[in-house]
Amino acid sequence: MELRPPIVIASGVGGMGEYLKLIDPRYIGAYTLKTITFKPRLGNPPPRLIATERYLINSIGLENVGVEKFIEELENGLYEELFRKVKVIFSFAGEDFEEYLKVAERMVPHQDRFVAFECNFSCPNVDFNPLSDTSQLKKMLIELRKKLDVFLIAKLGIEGAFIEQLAELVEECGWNGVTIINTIRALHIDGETLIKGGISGPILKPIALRAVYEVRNRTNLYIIASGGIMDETDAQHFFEVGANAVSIGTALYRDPTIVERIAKRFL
């Protein structure tokens, strides 16, 4: 996969293409859609977001319309402007291993429209954690590889196993890349309210940087670095330890023009 500039809009934060209204598409290497699951999901009950200077905690819970509705929207041309302007990455997940396979099967006829498929194995806001059972994960990686003839990316987190070992498994099963890392489970106390969710933002950068470093030293996978990239210097650090591209997520909430500034430096 060749992305110029090597800048990816992160799944979740970027919604279903809404940030194209705020960012010149020339500065977007690829746009990752919100994660789609087999069944529609309403997401978690509120409160679902808390922002501080150092971090953001979200508990969205993969809210989405489900794969059947998404395909209907796709076939009805809802995303034509997005496809016309940028490369698009399809993100998907399931509530168990079988649902990952079902989403993949439904998307086979449409896979050529996307520059890559990103399989979200690491959302901290849902009950199922595929990374905690590596033997089953390996079986699914193999089955998904058989079904899909597209650039395949595994979105990995640091909870469940050492991320470099997971990445080696991904490479062994014939996948092409990894997105590193996802948000991490965290808790925020606001008065009498406890907010549970996945933490992102500047506080995540050292953890993500170490993860990219370890995976680059153990694999030849295409690496999309994600976690605490808030400016050009952050992006530079991730490229120095082996990232092929950087994914911008939480920083979009603060200032969407960060994408253009990073892109101009690394075009």
The other form holds:
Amino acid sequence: MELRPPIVIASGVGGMGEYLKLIDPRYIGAYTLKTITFKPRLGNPPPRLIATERYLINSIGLENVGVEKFIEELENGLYEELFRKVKVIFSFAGEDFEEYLKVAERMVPHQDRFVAFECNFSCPNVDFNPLSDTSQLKKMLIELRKKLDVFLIAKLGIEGAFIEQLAELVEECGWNGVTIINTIRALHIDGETLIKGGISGPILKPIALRAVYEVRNRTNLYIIASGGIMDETDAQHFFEVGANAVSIGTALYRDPTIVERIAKRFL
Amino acid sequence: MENFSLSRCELIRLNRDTFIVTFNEKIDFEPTQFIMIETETSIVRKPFGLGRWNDRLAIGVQVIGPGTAYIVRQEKLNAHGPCGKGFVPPKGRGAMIATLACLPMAFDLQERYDCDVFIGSVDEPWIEVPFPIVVGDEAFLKMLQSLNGYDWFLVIGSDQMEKIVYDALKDKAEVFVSFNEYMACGIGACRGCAKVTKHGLKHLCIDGPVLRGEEVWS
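Starting from the form predicted alone, produce the coordinates for the form predicted together with the partner chain.
Every component of the complex follows; first up is the chain already shown.
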């Protein structure tokens, strides 16, 4: 996969293409859609967000229309403008191993439209954690690889197992890349409001940087670095430790034009 | 919808903690639409309802923390918008009940629609404002009881104030409420500003910010 510029709009944060209203598509290497699951998901009950200067905690819970409705939207042309303007990455997940496979099966006829499929194994806001059972995970990685003839990316988090070991497993199963890292489970208390969700923002950078460093030293996978990339210097640091592309997420909430500024430096 | 920079024209102090900021730029917007403004103290931009004051684009800001203090201090602000659905009232005469920080929105609404405006405030304003103002909780509740003969109400303020107004007015006419769920993107991407309604989840940045009160509280 060749991304020019090597900048990805992160899944979840970027929604279903809405940021094209605020970002010039010339500066987007690839746009990752919100994670699609087999069944529609309402997501978690509000409150879903809390933000401070250093971090954001979200508890969206993979709200999405489900794969059948998504395919209907795709076939009805809802995302034509997005496909016309940028490369698109499809992100998917399941509430168990079987559902990952079912989503993949349904998407096979449409796989050529996407530059890659990103398999979200690490959402901290759902009950199922596929990374905690590596033998099952391995079986699924192999099954998904057999089904899908696309550039396959595993989105890994740091919870469940050492991320470099997981990345080695991903490579061993014939996958092409990893997105490192996802948000991490966290809790925020503000008066009577308690938000249990995944933490993101600048606070994640040292953790994500170490993860990318370790995975680059152990694998030849394509690495999309994700976690605390807020400006050009942050992006530079991730490229220095071996990232092939950087994923911009929470920084979009502070300033969507950050994508253009980073892109101009690394085009 | 676009990114833009706003340059401050005037800062008008309404009382000890509430300000109107007017800007030199012009933006087309509909009533209750808002912009997301960048601050130095939060990782996300913050929503502020758009309005007019002294023939200029304006927002009202109640300073409650470092983010809102930053907004009234800065000469230039980065923002994007306008966001949200514009409020279109039903036919007939209406009334807007709002806090002091909503003066620019109220002023704009009254210019466009047949409506009266009533302001509830904890303190007396320091300047003369062109709407009736009631100061203190008791006077505010009494004022709500006296509101009759309207076809609709629009309430914009704090969560607590909005619920009080809804309960007081729901049997008199349709009550519309501008809700205050936390936002991150303001454009429908993140799904953070979800609100549970009797018609399912709504996202305030694209389905709102104004919803019918009965959708949420009945």
